[in-house]
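Listed next as C-alpha cells is one chain, alone, in the form predicted on its own.
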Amino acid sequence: MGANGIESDIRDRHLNAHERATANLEFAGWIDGETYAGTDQFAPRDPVTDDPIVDVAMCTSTDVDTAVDAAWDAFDDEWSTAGPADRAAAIREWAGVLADHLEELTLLESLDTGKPIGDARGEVEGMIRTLEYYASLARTQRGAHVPTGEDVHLYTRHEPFGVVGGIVPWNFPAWVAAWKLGPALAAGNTAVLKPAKATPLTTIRIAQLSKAIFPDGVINVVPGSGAGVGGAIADHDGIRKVSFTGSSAVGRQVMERAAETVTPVTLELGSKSPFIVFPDADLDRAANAVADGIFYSTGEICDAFSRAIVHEDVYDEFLDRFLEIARSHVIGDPLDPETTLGPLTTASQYETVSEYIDTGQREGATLAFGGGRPDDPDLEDGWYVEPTVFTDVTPEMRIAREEIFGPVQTVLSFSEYDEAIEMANDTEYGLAAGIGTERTSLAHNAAADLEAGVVYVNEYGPILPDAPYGGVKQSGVGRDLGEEALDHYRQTKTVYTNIDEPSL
C-alpha cells in the first residue's frame, strides 16, 4: 500500500511483472538436468514493493550431496571425454539460447535485484558475452613441451579438477554466474552452483535453459541458505575447487572450511576503492567516472569508488561537478526506462547503509547531499536511499575505511602525490582503484604504485571478459575472467617419458 492506503501504480506494475516473469516456471534446484524440489521453500522479495516474487525451493546440504554425485556421474560418463571443440560448441549454443531469452532474463534480474531495467539488460548481455568468450577459449588451451636432454621427452598437460563449486553474490547474480561457469566448463569441469538466497531467479533460469545442450549433471544449481548450502559446497570432499564472490567476512569462512579438505579457492571479496583526482584531470570525466563507480547499481558493487581523493587545487570545482551529477539521478521504479537509481536489494542492506550515513554524521563529516529516502509516497515500501555525499572526511573515519555497499560517497583531499598514494593504499582492501589525469606518465606511475588488482584510468569500467578481475590483500585471492581464470579450473600434470637410443 502507498501512504494513503491505495494500491500504487508501481505496485500494480510489479505484481503484474511478477506474474509475467514467472508464469509456467518452477523455481527450484536444478540437478542432473531436471528441476529438483527441496524440502522447504522461501520467496525472494521485490526490493521496490517488498512483496514476495515467487516461491523457490530451499535446498539443504543433503541436496548438495545429490548435486555433487550427479556432477561426478556427468563428468565420468561424458563430459571428461568431450573434446575442446565439443565443449566450445555447447557453451556457444547455450549463450545463443540465453540471448534468445534476453528480455525474460532481464526482467527477472531487475525484479530480483532492483536494478534499473537498462542496467539489468546490460548485465545479462555481459553474462552472454562472458560465455561466448569462454566458448572461444575452450579450443585454445595448450600444454607445453619442455626442452631437455635427448633421452627424455618432457611435456605438460592441463586437466580439469572434475567437480567444482561456485557461490554467487546477490548483487550481480546473472553476470557472476557466468564468471564461474564459463571458465569451469571451458576447462572441462562440471559444476555445482549456489545462487544468493536474496536473488536466485536468473541463476536458476539460465540453468533450466541449458537443458539438452549439456549432458545432464554438467550444470547443477542448488538454492538455499549460506550456512546450509554454501557451507556444504565449501567443505564438500567431492568438490575439488571452490570459487566465491561476496563479502570478506564470509570469504574467510569459505577459505577456512575449504582448508579442511585442502580445496583450492578463488575469492573475490570486498573493497574500499579509491579514485585519485590529480590537479591536471579533466574534471568532467573524473566526476562522471567517480559517479559511475559509486551510483551504478545503487553502489552495491564490489569495486565501488567509495573514496574520492581529490587534489586541493581542484577540490571545490570537482565537488561542484560531482554534486550536480548526484542531483541529476532519477530515483524511481526500475521498470521505468527513465530511472537511473533503483532501491537497495534487501532490507538488511538498507539498514546497513542507513546506519553508516548516521555514523558519518556522528563522526563529524559534512553531509553535503542526500542521506535520506526519496520524497515519493509510491516508493515508500522500497529500500531506497538517495545518492549521498560526505565532505570534510578524514581517513580514520569509519565511512572512509569500511565497505558501505551503497550509494554513499566520501570526498577527501590531498596536496602531494605521495600523500595521495599513501591515502589510497591505507586500507585492508585492494580490489580496484581509479586515476583521473591527462598525463600518461602520471597514470602509469600511479597505476604501478596503487595496491589494487584492477586500475581504471579516467573511467569506471567497463569490465570485459578478456581481462582478469580480482583483488589483493583482503579483497581476495585468485582471479575471475580472462585467460588466467582457466588456470584456476584446471591442474597441470608433468609427464616424463624416457627415450632409449633408437635401434633396429
Second form
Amino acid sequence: MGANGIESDIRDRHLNAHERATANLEFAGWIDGETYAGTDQFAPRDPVTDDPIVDVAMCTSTDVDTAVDAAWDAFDDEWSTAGPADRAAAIREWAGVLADHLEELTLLESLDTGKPIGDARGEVEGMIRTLEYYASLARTQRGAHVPTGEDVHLYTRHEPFGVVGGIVPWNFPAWVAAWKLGPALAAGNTAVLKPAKATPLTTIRIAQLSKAIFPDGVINVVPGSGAGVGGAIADHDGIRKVSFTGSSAVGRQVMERAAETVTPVTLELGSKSPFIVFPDADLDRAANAVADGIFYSTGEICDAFSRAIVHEDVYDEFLDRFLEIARSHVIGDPLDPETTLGPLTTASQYETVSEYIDTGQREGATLAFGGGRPDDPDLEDGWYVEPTVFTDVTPEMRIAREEIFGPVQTVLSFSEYDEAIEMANDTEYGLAAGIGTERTSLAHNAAADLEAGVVYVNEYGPILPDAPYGGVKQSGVGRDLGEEALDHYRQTKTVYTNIDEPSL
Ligand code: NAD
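Could I see the form predicted together with nicotinamide-adenine-dinucleotide next, after the form predicted on its own?
Below is the whole assembly, all chains and molecules, this chain first.
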C-alpha cells in the first residue's frame, strides 16, 4: 500500500527487487577487508516508492580513524611494495569480478538512484571501463633522468601519497567511485572512500567484491553523514590527499578544512553548462545533444547543458525539435526497459527542482513544456518531475544562473558570435560547454573562447576514461580521468646523487 493508499504493481515490483538485490548481503562499512557494522544505521530510500531499501551502517568520525589506520597498515605492510605489474593485475582482476556482477550492480544502482535500468547499466559499465583503463596505466608510470653534468646523477621518482580520501556524490555513485579509486590505486595509494548517504549501496558492494584481490585495508568504505564522515576525511591528519566530487558549496568547505593540514585537493564541482546553437547547426543533432545533456539521468548531471543559447534565426525551428524530444520521453518505472526518464534521486532534490520551476515562472520566463508531475497514479509516491522547458529566459534570471540539477531547460537567444560567447561565459562555473555548428573553424574558435574544462561539439558526452575531465573557475580544481588524474595521486621526489671519480 502506498502513502497515498493506492496498491500498485510498481510498489510490489520494487519491494521484490529490494529483496532480490540485497538478499544475503550486509550493507555495512568496509574496513580492513571486513564488514564493519558501526553502531547506528540509516536506510537509503527508493526514489520510486519512498520505501527504505535496506539498513546501512552509519559510520562516524571515529570509524574514519579506524579506516585510516587500516589503510596505513595496508600501505606500509604490502601495497607500497607491490610493483606496477601487481597493482595492474589486481585492478584488472577486480574489474573482471565487477563485470561478472554487472546485473546485480545495475539493479542496486537503479534502485538506489532511480536511474532507468539501461542508464544504470551504462554507468556500471563505465565504472568497469574506468578501472580497466587505470589497470593499463599502472604500468606506464615513469620517472625521469635529468642530465646536469658528469658529477651528478639526477633523477625523479613518482611516489604515492600513502592514504588518500575520496568523497563522492549521489548522482553517479558507482562511476565516480572508480574515478577516485582507479588512479589512486594505480599510483600506489590505499584509500578511504565515503559514498553519499542517499546512494551508498553500489560503493559498499564493489568494496566487498574486492575481497582477496587486494590486501585487506587497501580499499575502505565509510558510509555516513557529510558533515561527520566527509568532514573527518577532509581534515584528517592521516589522509595525505583528498578528492571530492559534489556541490561547489561543500567543495569550498572541504578545501578550507583540508587547508588545515595543507592537504592537496581535487575538486569536481557543479556547473551551469551552456550549449550554443549556431545558425548553421544541424538542428536535429543540436536538439538531440541538448536534450541528452539535460534529460539524461533526469538532469542530475554535473555538466548538464542547462542553458541552450540559440541563434535568433534558428530559434523557433530548434525549439520545435527540442520540444518534440521533451514530449517523447517515457516517464515511468526505472525497472521497465521502456522508461527513459526516472524520478529525481532524493526528496530534497525534488523540493529544490520544484522550487526552481516556481521561481522561473515568478521571474517571468515562459513555461513552454512540463513543470509538473506525470499524470500516472502508479508514480504518485515517487519524486518525479516532467521534462521542463523555459523560454523567454534572460541571463540575469536565477534559473539561468544557478545549478538546478534536474530536467529543467532554459532557452536563451543571441544574434552575434561575441554575444553568445559572453553569455556562455557569464557564470561562476566552468565545467562543460557545447557547440552546435557544421563549420570546423567556428567550432575550434568557440572551443578556444569558452571558459570550460570540457567542450562537446555536436554531441553530449560520452565521458571516456582516457581523457581528463574537470572544470575551471568555481567548477573545480584538478582533473579526474585520463593520465592527468594519476598526477593528482602521486608526488615527485628529486634525487641528486654525487658521482665521484672512480678511484680503483
Ligand atoms: P554534495 O556536495 O551535497 O555532497 C557530495 C558529497 O559530500 C556527499 O558524499 C556528501 O555526504 C559529502 N558532504 C556533504 N557535506 C560535507 C561536508 N561538510 N564535508 C565533507 N563532505 C560533505 O553534492 P551532492 O548533492 O551529493 O551531488 C550533487 C553535486 O555534485 C552537484 O553540484 C553536481 O554538479 C556535483 N557533481 C559534480 C561532478 C563533476 O565531475 N564535476 C560529478 C557529479 C556531481
